[in-house]
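Below, in structure tokens: the form predicted alone, a single chain.
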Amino acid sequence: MDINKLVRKNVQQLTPYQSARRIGGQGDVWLNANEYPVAPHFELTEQTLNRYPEPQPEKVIQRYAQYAGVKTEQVLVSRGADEAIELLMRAFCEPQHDSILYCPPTYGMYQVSAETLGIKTKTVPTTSDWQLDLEGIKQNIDTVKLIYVCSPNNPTGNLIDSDDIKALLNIAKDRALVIIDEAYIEFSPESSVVSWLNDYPHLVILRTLSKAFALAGLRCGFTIANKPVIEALQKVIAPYPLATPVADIAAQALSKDGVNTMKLHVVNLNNQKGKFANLLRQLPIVEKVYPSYSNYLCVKFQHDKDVFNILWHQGIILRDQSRSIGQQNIIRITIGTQADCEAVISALKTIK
């Protein structure tokens, strides 16, 4: 029996998201997944694994609402922000009829989630400086229910201009939700749009504990939005999205001490990023280090150097972004430990 004949046609044609772990590699220096380089330590305090967890763990919701400066009714917790991306489509988009819109180069899961669900996609590429093409969006907004904007953007690392986001919200008024993916916002907290929620009922913000909180393995994300949006998402989310150990550790990470530890990590990592960027700029092989408001750098290397593969075979695993950005020899490098960054610099110096 050919099981593939039973698979939905759109899934048969789907190219899965190429996550860092799916791509693989073998090495000692892993700088391809935008993870925090040092593992935090937690101990489980909840010992009620014989019971189902809370549908929306109260302590996690309360602590995240306090941290984000919103009401508890404006917060939904999910299995990473990736689940939230899909929940919005399930709640608001009619398959084969409605569309989502996103602006490449950007995070690939917007496209993959839509294609998985049979929802149409529209793309309006960013401008040459990786900002929104507002006129292009305006011309393509028919049938669009959701507009996804990542800021700081992955993989480019830049912030989206706040005035352009406001303009986008005005374009989408009474037509679509505008989802601002703030997965990396802790590295540039002053740029968050959370304070705009009262003025824009169609604004949605996505957050995660994967990056600055150093908990990528926990799979815990958040949707911040006004109550009607949260209520719609609660209709389609799984009954128990967070396992008890996940909620337990998330609540600890969101305690006062946990948040203070995260902020210290951010200061240290931003300092490391600045030093690493300066060292990269001094190398002849580097053409440009792009400004970054995240925990990674987007770097353009000389066109005739196979930097990605050379370092890959030395056990230094980076992320080739040439295809997604549309320019050759652009690599995204996660900020690692000082030893990690020194290993990258040393390896690059040997390339002639």
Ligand code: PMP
Contents of the next structure:
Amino acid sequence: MDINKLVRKNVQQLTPYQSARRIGGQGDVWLNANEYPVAPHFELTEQTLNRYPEPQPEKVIQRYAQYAGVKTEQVLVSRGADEAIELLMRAFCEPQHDSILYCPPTYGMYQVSAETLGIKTKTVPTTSDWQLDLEGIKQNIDTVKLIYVCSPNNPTGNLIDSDDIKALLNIAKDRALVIIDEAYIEFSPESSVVSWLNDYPHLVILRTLSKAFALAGLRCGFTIANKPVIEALQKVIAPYPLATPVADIAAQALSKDGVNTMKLHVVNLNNQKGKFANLLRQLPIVEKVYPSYSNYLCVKFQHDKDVFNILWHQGIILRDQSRSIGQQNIIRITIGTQADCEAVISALKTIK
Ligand code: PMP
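One more: the block was the form predicted alone; return the form predicted in complex with the ligand.
Up next: the whole complex, starting with the chain shown before.
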């Protein structure tokens, strides 16, 4: 029996998200998933695993609301920001009829989630300096219910101009939600748009504990939006989206001490990023190191050098961007420990 014939047509055609773990590789230096390079230590305090967890654990919601400077009713917690990306589509888009819009090069899950759900996608590539093409978005907004904008953007590392985000919110008014994916915002906290929530009922912000909080393995993310949006998402989320140990550790990570530790990590990582970028700029094979407001660098190499594969075979696993729109000869490198960065520099020095 050909099981594939039973699979939904759009899933048959779907190219799944090429996550760092799916791509694989073997090595000692992992700089391809924008993870924090050092594991934090936590002890479980909740031992009530015979019981279902709270659907929206109160302590996690309260602490995240306090950390983000919003009301508890404006926060939803989910299995990573990835789940939130999809929940928005499930709550707001009619399959086959409504569309989402996003601006490549950007995070790949907006497309994969939409294709999985049978929701149409519209793409308006960014301008050459990786900013929004507002005119292009305006011309494509028919049938669009959700506009996903990532800032700082993955993979490019730049911030989206805040005046352009305001202009986009005005274009989308009464038509669509504008979702600002702030997965990396802790590395440039002053650029968050969270304080705009009261002015824009259609603004949605995505956050995660996977990056600056060093908890990618926890699978815990947040949606921040006004109450009507959160209530719509509550309708479609799984009954118990967060396992008890996840909520337990998330609450600890969001305690006063936890947030202070995260802030220290950000200072160290941003210093490390500055030093690493300077060393990269001195290498002849490096054409450009783009400014980064996140925990990774976008680096353009000379076109005739097979940098990604050479380092891959030395067990240094980076993220090849060269097949993405406008990303020829670009590699995304997560900021690792000092030793990780030194290993990259040493390996690059041997490429002639
Ligand atoms: N948004 C962006 C821009 C990301 O880079 C990622 C993680 N790769 C996510 C969302 C998903 O984060 P999470 O681990 O919380 O699902």
